[in-house]
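A single chain, nothing else alongside it, follows as structure tokens in the form predicted alone.
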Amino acid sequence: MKFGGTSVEDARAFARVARIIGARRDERPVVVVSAMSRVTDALLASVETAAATGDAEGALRPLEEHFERHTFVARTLPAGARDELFLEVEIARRELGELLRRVATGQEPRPPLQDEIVSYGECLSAKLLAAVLAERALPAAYVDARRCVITDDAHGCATPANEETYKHTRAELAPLVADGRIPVLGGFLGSTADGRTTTLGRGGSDYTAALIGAGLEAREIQIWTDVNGVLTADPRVVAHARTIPSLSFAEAAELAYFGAKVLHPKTILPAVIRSIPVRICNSRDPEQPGTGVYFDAEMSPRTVKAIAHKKGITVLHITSARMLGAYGFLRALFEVFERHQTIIDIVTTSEVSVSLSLEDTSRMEEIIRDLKPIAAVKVESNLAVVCIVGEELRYTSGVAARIFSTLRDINVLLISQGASNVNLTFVVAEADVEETVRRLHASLFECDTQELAPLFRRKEGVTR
């Protein structure tokens, strides 16, 4: 069970979450937990500040609020656990002062220094809730996560080493399984082979969830969020968006990589190698049954079961009269993209030209100009990827044709389907994503096509 940041947000979130836990005592559960909501971006800004301006003390000024948060929390409990509580806060404070204080000097690395300063929130964050749990009567044991996950030393976005990660949440976490303790373990953290802090990269605490699962070979993983389950669309997008049932693991991937903040990516994987279904469910309404994502989920009678866009996108287009008739073009060109650890999205191609799309423009210009010399680059920016999810979505008849009908006085600027069976993926301008998303939704999951006639009215003074 992985609770994230808004499930445990304040005191009242804490004892909700111990309430869920109790309920499934029986089921032996082993939860992962996320730092409070806030708090990561709180101590990456700390570092932030330490490294520019040199002054560890201001850094560590605005954490202040949050180190009371965590008291406030530790109040709710009994004289002993609250006073061992008080302490760790006390500890990490002064820690994470050390901490700032090497990152202002700048005469150490500052990757290692951030992961180690960013590993207090969900260290923090798991004592207070093992201890929430042991006042309840249930017999909770907070272990250290990076005792159980194994990486290498990419700090910021580690890679776990899944057989060394296996091998040690067995013998750290089975022992206490077989006894009936419940152990509580903070997300987002690993360790290398020699114990150096390392972290999972944002949203890695479902990454960790993911791997302490398979590595325990769980009935279930569960993914404890804010909202009922994977939605048919971006809620603060589409007002009737719905909670999906089921999802098949390519389309629950296809979703989190395009956009679908709900699941993250990573998650999927070790699932998926230990075909280990995964539910993602709401705290605040536990009742709900969510969305269960399975190795090969039931198709949906609608064949489309989700819209997922990202904004940000920017689109290369690539032309070369070199590519007609040669081979070897192409892997030259996406060798640009791997010597600047590029990733690409979308990439659609014709006799003589490359068009592609990419969210990581951080290296842009060492890749135009490395492009240079074998092709003409122009470069369209302040677009947005629009996919369209559901299995076997690629043989069924009809789908494009409604989709493209109903968005025919929006221009479409790339199309990509073929590669999946379960997505159709376009780009847009990013100021018509919305608008796309809105419609498509209504013609996909709201209503007829004959019903769709306002929809086309354009945003120039109309109001629909």
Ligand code: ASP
The other form holds:
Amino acid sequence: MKFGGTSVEDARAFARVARIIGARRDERPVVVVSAMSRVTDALLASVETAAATGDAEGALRPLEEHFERHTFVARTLPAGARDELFLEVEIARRELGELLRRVATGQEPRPPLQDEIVSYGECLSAKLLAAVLAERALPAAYVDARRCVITDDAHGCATPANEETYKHTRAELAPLVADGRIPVLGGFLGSTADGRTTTLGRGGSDYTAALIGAGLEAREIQIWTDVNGVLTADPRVVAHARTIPSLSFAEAAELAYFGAKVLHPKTILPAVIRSIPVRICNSRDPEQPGTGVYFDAEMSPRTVKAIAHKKGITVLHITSARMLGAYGFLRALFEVFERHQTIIDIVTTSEVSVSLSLEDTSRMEEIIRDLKPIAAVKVESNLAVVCIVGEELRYTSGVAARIFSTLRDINVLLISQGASNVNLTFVVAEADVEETVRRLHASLFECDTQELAPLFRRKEGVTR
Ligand code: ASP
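Same protein, different condition: the form predicted alone was shown, now please give the form predicted in complex with aspartic acid.
Whole complex next, starting from this chain.
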């Protein structure tokens, strides 16, 4: 069970988490927790300030508010536990002061110091949670995550050594679980083989949960957050968007690109490889079933699952007569994007032209300059990508007809289908995107399901 920062934002949230864990005690949980909300940001900002100003005291000051938030939670505990946590916070304040002084002098490499500093967020929240659980007679045991998660030394974005991590995880945690204890660890943290603190990248607590779950061969990994799982569309656009009960890993990976509240595919891979389902649950509404992500697509019914969209897209139309019947042209073209480290999302081609969509336009001038000698380039901006996600879309007849007849008066610039089995993606003007998503949601999710059923029957005789 992994709880994100908003699930432990204050004393009430800690109490809620304790109730959730208590109710699932018989399932023998292992708990991974993020830093309290906003704490990682504040710690990172303090590093910036110390480095920029050389004033360690000034850099420590904005953290006071957050030390106070931790002691506020500790105050809800009985005297013994409370005093112990007060001491922990005091030690953190002192040690962070010292670490920020080292940053301020600028004499040591910054990334290892920064990892050391941000690790206090997760260490403190995990110690607090273990104490809150113990107060409710739940046999919690704080475990330093750095004893389990072993990584390389890429500070700030370390890569775990999976097998090492599983070995350590089993050695540290299995005896505790067997003994009826509830291990509580901070997410996001790791350590190099020689014991230096590392972090797994922002949002890395999900990664920790997947690693720990995989190492222990957990029955399920639960990611507790503040939404009811993954929704059929962005609720800011479609007010009555619904929770999707189950997604395949491929579907979840497509949706992650759109920043849907889904786990980043890389982070859940360790669980997925071992066929451990990952469930996204709402700590504010724990009885909701949430969304399950399954490795095996068969576990997830074949339907259109979601409509994702993203604004701020630019399309380049690249035309060159040299493409006609020539080989090597696409390589020359894509090399330009590689050189300027720009990610391409959608690609469509005709005999003499290629259109592609980009999100990052920071190197646009250089890209156009380098394309000019080989092709004519037209740029269209203020566009949006819309992506319909569902297993077996490639082999389902009628979906495209339904989608585009719904949009008959909306101009569609690019269409891409077939590259993956699970999505149909197209580009419209940014000004049209909300109307597009609303209409599609009405057409695909709000009509009679009987009427839709034939759309999802696999076409006879299609070979794959
Ligand atoms: N606390 C870290 C962050 O804010 C890790 C996490 O919450 O997953 O990025």
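Quick caveat: nothing in here was measured; it's all calculated off a predicted structure. Positions refer to the first chain, counted from 1. We call the rigid core whatever largest set of C-alpha positions still superposes within 1.5 Å between the two forms.
- Relative to the superposed core, Arg408 undergoes a C-alpha shift of no less than 2 Å between the two forms.
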